[in-house]
Every structure is written in C-alpha cells, then in structure tokens.
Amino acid sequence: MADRIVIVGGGFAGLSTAIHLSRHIKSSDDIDILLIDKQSEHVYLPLIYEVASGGLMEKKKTKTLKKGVSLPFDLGGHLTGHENVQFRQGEVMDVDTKANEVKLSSGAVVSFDYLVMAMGAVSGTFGIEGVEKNATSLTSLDNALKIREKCSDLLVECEKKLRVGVNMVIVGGGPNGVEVSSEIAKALEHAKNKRGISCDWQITLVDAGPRILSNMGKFASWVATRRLKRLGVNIAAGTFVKSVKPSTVSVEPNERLKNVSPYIKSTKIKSDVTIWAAGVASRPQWKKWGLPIDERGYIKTLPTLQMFGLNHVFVAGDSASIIGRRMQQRAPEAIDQGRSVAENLIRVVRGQAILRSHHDMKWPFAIPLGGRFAISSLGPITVIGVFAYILRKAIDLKYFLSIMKLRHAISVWWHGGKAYLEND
C-alpha cells in the first residue's frame, strides 16, 4: 500500500509543499498526496489590499477583483494542474499524531503516514477589547471584500449627502497596514474626483512602535512616512490601542517612547471602518491537540522542519518555530519552507538518512505606497518610485508562474493587474 502524505493548509507553505512534491516524485516512490483546506481557493494575500481598495464606486467589480488574487482548488478531487495531488475541502478539528489521524468538522477521519502542518497563524488581537467584534483583519478574501463594501457604502452616503465624510483607523504599521492605508487613500481620492463626490475623508494609521515599517530600516520608514503624509494619511506611531468600539478607537501614547505619539493623553478617534493589521498570533488549537509549542505558542520543529519529537510530522510556514530561532513570517519564507519540507519528505520516502536543514534568508521586499509608487529592497540596493512598483508586479508574476502553467499564470496576473491599475 502506498504511503499517504497529508498536508493540512492550502496557504503559501502548504501549496508550496504540495506542488514541489507533485513535480519531483516518481511513480516508483509509491506515495499518495492529499491537501486539505477549509477554503475552496488559494488566496494570494500580498495583493489582498487591492481587493479592499479596488473600484469602490463599482458594485459589479467584485468578481474581477477576486480573480486577480484567488486561485480555485479543483473540487473534482485533484489540485488544479497537479493530477497526482488530491484535494479535499474541510475544516480540521483535531490532529492526533499518535493515531496518525486528522479529524474534520464533517466527522470524517483521514489517516496519514506522513503529515505536514501548514495551517498558518491567525490575526493577533493581543486581548484588546472589541477588536474581534468591531475591527476587520486583512487575513482573508471575505474580509477584504467586507472592507471594500463598507467603504463603498460610505461613499454612496456621501454622494447622497447623508454624511459629510469618512473616518478610518488602520491599526498596524507593518507592510499590510502601510499598503492598505496608501491604497485606500488613493481609492477614496480617486472616487471623490471621478464622481465629484463632496466627501472629507480621514485615515489614521496607528502603530505602537517608534515608526512605521520598523523592521525594514530607517530609510524605508522615512520614505513610507513621507509618502503617506502626502496622500493625506495621519500617522500615529508610538501609540497603543486600548479598545475598539463600533464608531471609535480609543488610543493612548506609548509611555516608553517619549514625544513620539501625536497624542499626549487617552484619546478617542472616530472610525467608520477599523482595519486590524497589527500582526499575527499562534493558533490555540495547537496546544489543545497536544503538539509541542514554544513560549509564543508556535509549533517547535527541528532544523529539518520535523516536529520536535515526531520524525513523521513536518511543519511549514507561520506555524513553525525552529528551536532557538525566530522565523520570518513572510510569504517568501513560507514558500521556501514548503520546498524544504517537500525535499525532505522525498528523501524520507526514498529511504535516505540525511535530511536537509532549512536556513532562512533575508528576503527582498517591495511595498506599494499608493499609485505607481513603491519602495523595494534587493540586498543592499533600495529602489523607490515607479521602478519599485514594476519590481513588485514582477514578484507577483513570478509567484503565479511558480504555482500555475504559463498561460494561466499570465492570464491571472494580467487581468488582476488591469483591474487594480485604476487606483494606480
């Protein structure tokens, strides 16, 4: 009987593992591959801000916006373009590494010989009151569409003279928060100018750190700050969020950072839309399922990405915590971990004793900053403006080419790019 490899999670790490297994296994390897995900499609999250901000005054544009970021899994039983990978839609409720079983919400039990945990992390709320109920995170396609619909409805109200403006608070000054701030600012201005809508809008970007993009160096932070201010975005660095209400966000200055916050005391900011982009957190299920976790709740792994204490279980992506090292929680790193896991699984199946140790690297970045303007870094070289914007588009295309056939990849990239170009 063939060995069964079960991959839990169809995000970057899980899909990367499945595709690399598909491309490199031989018929003589005698293995079955099954990918399980609760969604029917893979979403390219680095472009999710485009869905949230795209075509705010065009109600019929949803399908086109989705097409540029979502890649349907084949519900006929196999992964699109990879007939040797089975796909099953289902929500994982339990993982039993002793019985080698994965239990789904439907009641189905899936057995495995080898398991890859690639579920990814969840949006981190840090226990702040009202975040889950009153803020929307940019962690799914549904949430991005929800933000877009809310912004669109508010603009319609402005057009009908039912309100004078739109207030928005975006929490988190990392890449996600910066991207969505700049793009929504451009989208609101575009809708205002195109339709002649009298609408005063106010976007406030809140971050507890000393500056936005604090993990990317002072120059990147300076460029992003300068750009956002030109777009009319208020930046509140050095500021903690205390609570999130339906129409306000309560903030206070970070006392450890003197004279950084624009607020000198606790303040309530009006907010018609609150977007949460303040980082990720581990899933509580991992501890419940008895998996080995570190002090932050992530799954402990060896450098080979095997789960600590279990050689037949691998971990990839945001789930993983290599003992003694804090991994980057970025798409390129998750994709690379998927490659490492696939390579090691093939070695295990073929009876090879030596496995590859995964080594993370410093990945380049390209962050859109509204319009055809971006900032990117390639090692020691930092590029800003339209050239950085083109580089970002090239990175997107490269990813689509890595998971789809040439014609399909170019089609998705081209049609998505055309739809998103309106804000640019």
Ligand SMILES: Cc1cc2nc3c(=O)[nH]c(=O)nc-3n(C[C@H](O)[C@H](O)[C@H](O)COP(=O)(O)OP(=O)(O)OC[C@H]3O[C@@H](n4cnc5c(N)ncnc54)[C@H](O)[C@@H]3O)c2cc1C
The other form holds:
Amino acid sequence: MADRIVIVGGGFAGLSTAIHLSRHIKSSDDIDILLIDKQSEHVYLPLIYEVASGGLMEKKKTKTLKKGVSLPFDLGGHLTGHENVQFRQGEVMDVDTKANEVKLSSGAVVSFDYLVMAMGAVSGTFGIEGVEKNATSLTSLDNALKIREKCSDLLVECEKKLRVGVNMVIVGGGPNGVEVSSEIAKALEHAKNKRGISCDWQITLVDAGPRILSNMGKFASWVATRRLKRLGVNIAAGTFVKSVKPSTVSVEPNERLKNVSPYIKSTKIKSDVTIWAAGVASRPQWKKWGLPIDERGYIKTLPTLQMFGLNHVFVAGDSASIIGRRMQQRAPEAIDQGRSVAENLIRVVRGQAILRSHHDMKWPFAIPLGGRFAISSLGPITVIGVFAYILRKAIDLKYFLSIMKLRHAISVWWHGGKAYLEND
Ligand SMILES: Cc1cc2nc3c(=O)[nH]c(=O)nc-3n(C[C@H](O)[C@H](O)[C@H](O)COP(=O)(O)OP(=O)(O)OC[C@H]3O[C@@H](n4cnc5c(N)ncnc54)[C@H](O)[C@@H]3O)c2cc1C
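Now show the form predicted in complex with the ligand, given that the preceding structure was the form predicted alone.
Expanding to the full complex; the earlier chain stays at the top.
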C-alpha cells in the first residue's frame, strides 16, 4: 500500500508543500498526498486589507472582492491543477503522533505515515480584557468582510445624516495595522471626494513601541508616519491598550518611552470600530496535543524542519520555531519552508539518509500605504511611491503564478486588482 503524507493546513506553507510534492514525486515513489484544511479556500492574506476597505459604498461587491484573495482548494476532488493531491475539508481536533492519526471535528480519523503541520498562528490578544469580544482581528477573510460591512454601514449613516462623526481605533502599528489604516483612510477620502459623503472621521493607530513599523528601519517608519498623517490618521505610538469595550478603547502611555505617547495619562478613546492587528500568537491546542513547544508555545523544529524528537513529522510556516533561530512569520518564508519540507519528504520516502537543512533568507517587502503609494525594500535599496506600489502588485502576481495555471492566476490577479483599484 502507498505511504500517505497528510498536510494539516492549506495556507502558504501547507499549499507550498503540497504543490512542490506534487511537482516532484514520481509514480515509483508510491505515495498519496492529502491536504486537510478547515476552510474550503486558500486565502491570500497579504491582500485582505483590500477586502476590509474595498468599495465601501457598493454592498453587492462582496463576491468580487473575495475573488482576488480566495482560491477554492477543491476542483473535482483535487487541489487546483494538481491531480495527485487530494483535498479534504475538515477541522483537525487532535493529532496523535504515536498512533499516526489525526482526528477531525466530524469524528473521522485519518491515518498517516508522514505528517506536515502547517496550521499557522492565531491573532495575539496578550490577555487584554475585551479584545476577543469587542475588537475584530484582521486575520481572516470573514473578519475582513465584517470590518468592511461595519465601515460601510457607518458611511451610510453619515450619508443619511444620522451621525456626524465616526471613531475608529486600529491597534498594532506593524505592516497590517499600517496597511489597513491607510487604506481605510483613503477609502473615506474617496467617499468624500466622489460621493460627497462628509463625516468627521477619527482614525487612531495605536502601538506600544516607539514608532510605527518599528521592526523596520527608521526611514520606513518616517515615510509611513508622514503618509498616514497626510491621510488624516492620528498616530499614538508609545501607547498601551489596557482594555477594549464595545464603544471605547482604554489606553495609557508606555512609561518606558518618555514623551512618545500623545496621552499623558489613562484615556478612553471613543471607538465605533476597533480593529486588532497587534501581532500573532501560537495555537493553544499544540500543548494539549502533547507536541514539543518552545517558551512561546510554537512547535519546536530542527533545521531539517522535522518536529523535535520525531523523524516522520514536519512543521512549516508560522507554526515552526526552528531551534536557535528568530522566527520570521512572513509569507515568503512560509512558502520557502514548505518547499524545503517537500524536498526532505521526498528524500525520506526514497530512503535517503541525509536531509537538507532549511536556510532562512531575507525577503524583500512592499507595504501599501493607501492609493497607488507603497514603501518597499529590496536589500539595501528602499523604494517609495508608485514604483513600490507596482512592485507590490508584481509580488502578488508572482505568487498567483506560482500556485495556479497561467490563465487562472492572471484572472484572479486582474479581477481582484480591478475591484481594489477603486479606492486608489
Ligand atoms: C492580515 C495579514 C496580512 C499579512 N500580510 C503579509 C504580507 O504582506 N507579506 C508577508 O510576507 N506576510 C504577510 N502576512 C503573514 C503571512 O500571511 C503569514 O506569515 C503566513 O500566512 C504563514 O503561513 P502559514 O502557512 O504558516 O499559515 P496560514 O497561511 O495562516 O495557514 C494556516 C492554515 O491552516 C488552517 N488551519 C488552522 N487550524 C486548522 C485546523 N485545526 N484544522 C485544519 N486546518 C487548520 C487554516 O485554515 C489556514 O488555511 C500577513 C498576515 C496577516 C494575518
């Protein structure tokens, strides 16, 4: 009987593993590949800020907006364009690495010879009161649509003169928080200029660190700060969130950073919409399942991407904590780890004793800052403005081309891009 490789999670890492296996296995390898995901579609997360802010006045466009980021896994029982990979929709509720079984929420048990854990991470709430209940995290397509619907309803209320102002708090000044705040500010500018909808919008971007995009160079932070201020976003760096209520966010200055926060004492900021983009955390179930985890709860992994202590289980993407290395938790790194896992799995299946160590790379980034403006870094070179925006579009297209056939990839990129261009 053929050996079975089960991949849990069809995000960047899991899909990359499946596709690379599919491209490189031979019939003599005699393996079955099964990809399991709780969703029916692969979601291109880097563009979901466009879904949260796209076409706010056009209620019917949800389907069009989804087209540019959500790609159904299952075409006739097989993963898009890869007929030697089976797809099964199901939520994995337990993993037993001794019995070599995963259990699904339906009660079904799936056995494996080799397992790839690629479940990603969750939104980090850091135990702050009220976040889960009263804020919407920007980590899934459903949540992006929820944010869009809320903004859209508020705009309609403004148009009907049912309210004079709208307050929005976005927590997290990393790339996600910066992208979504600039794009929503741009969408509101668009609503004002093109539809005459004028409302007193107050968007506040809160971050506990000394500046927004603090993981990047000072120049990137300076460009993003200038751009956001021009779009009318209030920036509250050096500020901690203490709790989130249905219509307020309580904040206080970060005492370790003198004179950074615009607040001098505990303050309640009004908020009709609170968006949580403050980073990611590990999935609590890994501990429950008895997997080896590091001090932050991520799965301990060898440089070969084998789970610590188990040769037949591999880990890739945001879930993997490679011993002794700093986690990148970025899409291109997850894709690259998926590629390395596929390569090592093929070696194991073919009985080769030596596996390849995965090497991290420094990947270029391009952060959209509202409209046709972005900042991007290509090694030592930083590009800003429309060229960086074009670069970002090219990165998106390159990804779609890497996972789909040419016509399909161009169609997803083009149709999504067209819908998202509206605010640009
Ligand atoms: C809003 C947002 C924007 C981002 N933008 C960028 C960007 O512009 N550039 C960049 O480099 N990085 C970006 N990132 C980070 C990047 O998306 C992640 O690093 C990447 O998604 C990690 O890939 P992964 O495969 O490990 O996890 P994911 O892509 O999160 O995939 C995990 C998969 O596992 C599935 N899953 C989870 N639990 C279960 C279960 N119990 N059973 C079955 N299936 C399960 C999920 O449905 C999902 O499909 C962004 C992240 C977010 C949230």
